[in-house]
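Next up: just one chain, as structure tokens, the form predicted on its own.
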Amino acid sequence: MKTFTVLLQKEFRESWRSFKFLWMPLLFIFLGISDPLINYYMEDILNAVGNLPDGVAVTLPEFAPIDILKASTGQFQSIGLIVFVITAAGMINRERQSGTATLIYVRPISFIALFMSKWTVASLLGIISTIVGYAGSMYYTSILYGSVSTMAFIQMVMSYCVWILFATSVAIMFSAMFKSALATTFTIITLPIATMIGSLIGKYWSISPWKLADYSVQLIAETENIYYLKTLLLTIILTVLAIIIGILFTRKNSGTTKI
């Protein structure tokens, strides 16, 4: 436990020095507030800079609060997720390649503590960014489009945080398995790109971690989804599995550290 605490403090110091806990939440806040504001003022924006021909009128659809929250989730799932997993995908292999991990591996450390310290910091970063991002989105959505059930909103955010934990586990698992370039490539293919593919042809499978973000938003509508709990359970199981595999590869690849 003492080793974990020391390594955790080290990870927090490094994250603090790189301002991750500042710019990542700011990115999610920007993504979260952009949709309600842009959609609400889109007609004014088009009238001001659209340079539309005379007589041409643009009629925008009426958005409900769930439509705006779904759009914000889409922003998190594309830009936000890519930036976040790229950050997490280099947490272990970057230290191996730079040789700084040598200073850690020469000591009798626990590889479980090493992996979990990085996982804890990355997960906390992702969860904080998600909460403040959704808070920004909900703030402007409630002002401009109307409010939603507080309990349903909390359930939605918590469900999305489970997806973030899964994404964090997969990203750090690849970081333990491969070098930086390969880890980043596999992480982007497995998470953001697979999410996009799932949104296009995902109707052929209903239970998948990549569906959890969509199912989370549907909680706002308070409609019954028979696949939600199964998807949530599968995501948690795969998260634990990714953590176990990541710990095993952290130990196995410790010998590849550059000296």
Given for the second form:
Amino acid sequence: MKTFTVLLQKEFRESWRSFKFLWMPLLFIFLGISDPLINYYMEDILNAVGNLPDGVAVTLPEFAPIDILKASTGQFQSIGLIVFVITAAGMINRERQSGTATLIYVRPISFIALFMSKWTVASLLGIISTIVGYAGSMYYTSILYGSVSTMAFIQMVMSYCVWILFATSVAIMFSAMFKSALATTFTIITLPIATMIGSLIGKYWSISPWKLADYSVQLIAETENIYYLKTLLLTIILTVLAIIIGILFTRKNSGTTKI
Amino acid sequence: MADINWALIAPLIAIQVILLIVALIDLVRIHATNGPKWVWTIVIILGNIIGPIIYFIFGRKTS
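We have the form predicted on its own; now please give the form predicted in complex with its partner chain.
Then the entire complex follows, led off by the chain already shown.
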């Protein structure tokens, strides 16, 4: 436990020095508030730069709050997720490759503590970013479009956080398994790209962690979804599995550290 | 343009400015970057919001 606390402090110091806890939440706020604003000013934007010929009438759809939250979730799932998992996918292997890890691995540390300290910091970063991002999105949505039920909103954010925990665990698992370029590639394929593919052809299977974000937004509409609980459960199981595999590989690959 | 409510847009601009300033401060203080520093200066300044983010992900050299 003492090793864990020390390693955790080291991780926090490092994230603090690289400003991660500043720019990641700011990026998510930016992604969160840009969609309500762009949709609100769409008519002005089209008039200003759209180059429409005279007489063309564009009727824009009326957006409900849930549409805007869906659009913001789409932003988090594409740009936000890519940026987040790239950061997480470098956490263990970068230290191995730069040789920093030598100083840690020569000591009799527990690899569980090592892995979990990195996982905790990355998860915390993801959860904080998600919460502030959604808070920004909700703030603008409630000003410009109308409000949603507070309980449903909190449920949605928490449910999205479960997905972020899953993404963190998978990214750090790959980080423990491979060298940095390979780990980044695998992480991007299994998380953001799989999400995109899932939203294109995913109607044939209904229970998968990659659907959790979509189901989370549907909680706002308060309709019954029979797959939601199963998806949530599966995601949690896979998260735990990814953590266990990650710890095993941290131990196995500790010999590949550059000295 | 006159009817645009600047109070709504201000946070977007504020986020961009904060990211720009923090990235530039970090660029000045950091020992070495991946690639020449002047390129990163251009990327950060001209890259809108993505510029500073790309710098933070790929530009910082940690050793």
